[in-house]
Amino acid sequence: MKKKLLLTGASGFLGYHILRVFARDWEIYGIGNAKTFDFAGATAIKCDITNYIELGNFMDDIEPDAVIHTAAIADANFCQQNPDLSYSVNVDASKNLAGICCDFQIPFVFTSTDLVFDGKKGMYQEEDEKSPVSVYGEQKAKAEDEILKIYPESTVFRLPIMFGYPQASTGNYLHNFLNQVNNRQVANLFNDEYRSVCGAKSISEGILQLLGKSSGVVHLAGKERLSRYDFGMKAVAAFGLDPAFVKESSQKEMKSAAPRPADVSLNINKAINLGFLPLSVHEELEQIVNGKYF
């Protein structure tokens, strides 16, 4: 009989790979609120995940053995001008699902971001000091302290900027990138600001590795310091593309509501210990170019 994970950002890019990745050996419910989802190995739940109560009642009836909550507002220009509205999701409804898996005695995951840190010095280590410097970024970082507070036996993976399958969801960064190159615009990537690029699928596979045999903070990214210029060239080399129409820019020139950090890449070293093996960028693009990425 399999085991029952709760996902919840079912409907999310990293949603989508994580059900491919479990969905061989879990039975799946996965949780979308906004939208819904249609993968043949997972249960779709409509449910609001800042709703404490009904949540509390979806778990009751599931009985999962494990959860992983994906679910956020992780536009970081909404948060800036929405931080109520986003801090019920991203603080909020994630200390409620932490404490009911607590209560439950399950394994819980928690998704933070790379964004807790202030961007000044780059290759982060999980015990570096939070100083987040936009609204989504601090948010991130409390729902961390909260939820290692109420669950401390709760994992908390903090992820890189990522890309995977294209046709995962029409909002994900690959996807929207090769149809700008594909239709002959421009694009204008920065070469200032450095994250550790990791593939998606490489990520929902150390997630399922990883899951219930390691507690409190882990970095899951890629092992490369990559701007984001340096992956654009990486992505028109590996779908034979026109490198033209890629162009490097700065992050200073454009303004936003969010502020950007300059580089935010994370140390993997504690991840690699544990038996955590990311695919290089050029590896996991390769398998997506050639039809081999599920």
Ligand SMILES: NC(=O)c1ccc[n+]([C@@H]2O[C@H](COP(=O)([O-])OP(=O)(O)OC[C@H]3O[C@@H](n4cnc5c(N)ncnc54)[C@H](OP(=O)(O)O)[C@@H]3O)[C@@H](O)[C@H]2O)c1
Contents of the next structure:
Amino acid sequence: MKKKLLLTGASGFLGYHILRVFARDWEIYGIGNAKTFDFAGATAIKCDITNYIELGNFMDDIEPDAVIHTAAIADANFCQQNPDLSYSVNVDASKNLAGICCDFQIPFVFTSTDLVFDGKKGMYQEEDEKSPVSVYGEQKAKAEDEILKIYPESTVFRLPIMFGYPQASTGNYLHNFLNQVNNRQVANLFNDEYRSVCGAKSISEGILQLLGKSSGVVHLAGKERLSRYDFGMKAVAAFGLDPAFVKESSQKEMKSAAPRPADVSLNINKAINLGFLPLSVHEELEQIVNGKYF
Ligand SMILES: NC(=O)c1ccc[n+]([C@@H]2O[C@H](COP(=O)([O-])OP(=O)(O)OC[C@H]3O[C@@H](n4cnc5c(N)ncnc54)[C@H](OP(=O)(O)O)[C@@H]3O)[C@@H](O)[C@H]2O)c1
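Now show me the form predicted together with this ligand; what you just gave was the form predicted on its own.
Expanding to the full complex; the earlier chain stays at the top.
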């Protein structure tokens, strides 16, 4: 009999990929809130995770063997302008879920972000001091601390910016960018903002592989430190689009509600030592282009 997984954020971008990777081995109960999802291998549940009574009832009914918590308000600009609303989802609901998983004594995975760092150093290690520059980064950093206080056996995966299946969600970074270039509109991409970009399938495979094998903070990201422009050029080449529509720009020239760190690339040696083997950006893009992704 398959083990039961409760996945929050199943209607989101990363949830789309986790559903497909985990469905091989797990019976999945996926939570969406405003949106739903349709996937043959999973049961869709509608629940606002800030409603603790409803969420607690679902946990009691399902009795999951593990919880992967990807639900979040992950738009940094929205968090900057709506700190209280985003806090209730990103911090309070995350603490509540950690507490329930502690009561159940089951593995709990929290998906955090490279934006817990200020970007002044780059290639951050797990033990480097957190220094978020945005409300979103602050909330994720706070949630990490609270979760590990409440349930030290939890696993906090700090993730980089991800790309994945173009149809996965409307907020998909790759999807929006490719549409723009395909429509012969110029895409301006930062050449001075670095991340350890990784495909969401590699990240999902990594979560599956490391689930229950490691507690505390683990950086799960790509091996390559790339600027958004570097990534854009790789994507355009893989999809056979015209690179003339991709232009370099500087993050210093763009005003956004949330401050943007310059280099939040992550050192992933700990994850690699645990057996994490992400595809390169080129390899994962090729799989998408060739229809060999899922
Ligand atoms: N995408 C990235 O590049 C990236 C990078 C670093 C870290 N992360 C982290 O990875 C996780 C997943 O990100 P993502 O890109 O998949 O985000 P996403 O596409 O914006 O999805 C967010 C998910 O959270 C759910 N959600 C939000 N508020 C909720 C509530 N009150 N109750 C129940 N569900 C709620 C949404 O459900 P509905 O839409 O149905 O309401 C959706 O399924 C997040 O924790 C994020 O911080 C993402």
